[in-house]
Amino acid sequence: MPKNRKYTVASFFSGCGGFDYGFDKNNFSILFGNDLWGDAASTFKVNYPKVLFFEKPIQEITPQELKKIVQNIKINVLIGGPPCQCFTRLNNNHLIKLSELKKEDERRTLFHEYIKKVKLLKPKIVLMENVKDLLARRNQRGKLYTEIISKAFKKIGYETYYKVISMEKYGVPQKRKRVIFLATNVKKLIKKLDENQNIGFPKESENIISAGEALSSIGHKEKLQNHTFTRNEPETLIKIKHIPPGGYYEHLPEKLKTKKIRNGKEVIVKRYGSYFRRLHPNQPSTTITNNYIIHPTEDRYLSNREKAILHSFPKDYKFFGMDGSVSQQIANAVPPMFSEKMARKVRMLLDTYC
């Protein structure tokens, strides 16, 4: 296959387009995207205005609709990130309750819908992103989801491989672990991956970018979209001022911690490590979530634009929606810097083995 060929890619569970970004930058032709969330769909459309978008649940996209779009075009790569909230440890209480009721979170089965689309479209390479916690999760029958996913792919002729990715080792100024599944039906590539699955994933880098370095790219007077700051109450600002670099709620003086009465005694309320978390200027950011995060050197919360930069989105990437929606879109996305490196690796695999 000739070098620099215009390969095709399509995505499901596209969100605001972080995964698609890297493939677009590596000269892949994006055939379509998909998400049911209106704000994320609007963000995707404004950044990829020429790409068709299915704004509805994946299970409602019919084979006829896909065939009409694809026609005689061969899809080389399929990418997607089925909902991860149903696997993350941050959702443990909800998962325990479902377990007691012997029910599954319906979102846990959406990867089956993704695999149905793989069966229909027959791409040479499939990528699927999710939280690292998925690797330890089991269904109500006790089966690991990694085994369930691998067997489902194998049933339609694909072998799967996966790797836990530490995003800070791929140019993203953020500590964020995700699992990337790579599936293929190409025998030559399967043989190579069976010998060494690492050839299917980009190499890690020793060049770690700190939060302070990444945020220094924004000038103090620079006017950017989504670069507005939360106005804090005086008592909140006092707490923020007492958080040291890299610290959080537990580092507050006891007089500033939340208290409540328990068994007739006043006790200090415990909080998660993300509560009142301040970034350290000389370390990568903590995982970007929809929570408030304190700037490493200024006594305020990060703007959404700063969150986007720590997620490795370019400064001119547009986001649609209210502040909370934009924050969640960023938190859900595959970091563009990693997607660029992954897309480059996928192009090499297609050139060499497909």
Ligand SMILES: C[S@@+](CC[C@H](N)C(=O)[O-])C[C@H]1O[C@@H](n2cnc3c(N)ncnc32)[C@H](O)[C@@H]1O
Given for the second form:
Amino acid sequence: MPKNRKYTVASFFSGCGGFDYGFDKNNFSILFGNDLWGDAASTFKVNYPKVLFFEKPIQEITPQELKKIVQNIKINVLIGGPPCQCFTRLNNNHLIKLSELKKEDERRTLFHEYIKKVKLLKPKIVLMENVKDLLARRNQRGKLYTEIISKAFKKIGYETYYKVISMEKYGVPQKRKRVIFLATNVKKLIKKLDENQNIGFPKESENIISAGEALSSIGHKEKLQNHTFTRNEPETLIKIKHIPPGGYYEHLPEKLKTKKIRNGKEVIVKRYGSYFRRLHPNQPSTTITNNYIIHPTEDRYLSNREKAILHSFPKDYKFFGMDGSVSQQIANAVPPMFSEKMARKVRMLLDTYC
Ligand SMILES: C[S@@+](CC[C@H](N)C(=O)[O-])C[C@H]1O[C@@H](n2cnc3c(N)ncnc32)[C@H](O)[C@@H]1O
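Okay, that one was the form predicted alone. Can I see the form predicted in complex with this ligand too?
Time for the whole complex; same chain goes first.
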């Protein structure tokens, strides 16, 4: 079997480069990345300085531009995480609900823009990451998005497979469910995946890493980029101190919960499970979002570096932007530990079937 063949990969919706990380580590040559968000683009460029980057909306990258970059090089793999398909960001400022779009507009959604690039570049393998909720969503005519996706790929000669990935089962110290679509136009691989689609995805592991274990890799006083702590108001600090490991807002004594007046009476406001959440040191982190998360054993919120560690980014991965922006970039990313395992699997599929 051929070993260490040089394969090429290109990415769209690259964000800070979490998905790309695994491919870079597995010796794929990344031809280009793309994102319209300046901070994410800067993060990408600083971590992958040799990779060309299209810092603009995917729909503005023309076939001529792509052909000029790619020339005679064959792109083997395309990776991307179009933002949730229930919404589509057609330009910087406007989120449009997909259900409000007319049929002809639907073709201009980000997912369809991604498909257009697949049609043009004809990679052997395409990966697409999205939130797990996508699996249950339907368009305004009641059609499941999974069907819309596989039909659109089929139209250009690709078969699609998907798997729900629980990131904590892939060495990521975080509970996070995402769906990964794998599409291919290679007959031999399609035959194998039709027999058993699991061969297309990395194996789960029994070795679950806890938040406490992951965070112990950095010292409190260690000088690291993005490892600064928010200074909390005394009232916030009192609340933080009341939350037990693994607990959240609901664990606060009633006197510390938020109140509002309803029908002339004071009532306690209910909050969702990630509000004032403190991690449990012996369990994987809850899903990293752009919200504040309380440290498992210290009375403070996590720093962005700690969030990045819980997302399995290496300690020296650089991030560009203000705190809120960095936090969002991390929350958006494919965890690098998973992308490494997925890239290794893709290399095996290319070596064996393509
Ligand atoms: C879920 S994030 C991708 C994260 C990335 N896969 C990673 O692992 O770090 C989606 C990205 O799509 C970008 N995006 C949104 N609309 C876009 C568009 N029209 N063209 C290109 N990128 C876009 C967002 O700025 C965001 O960074």
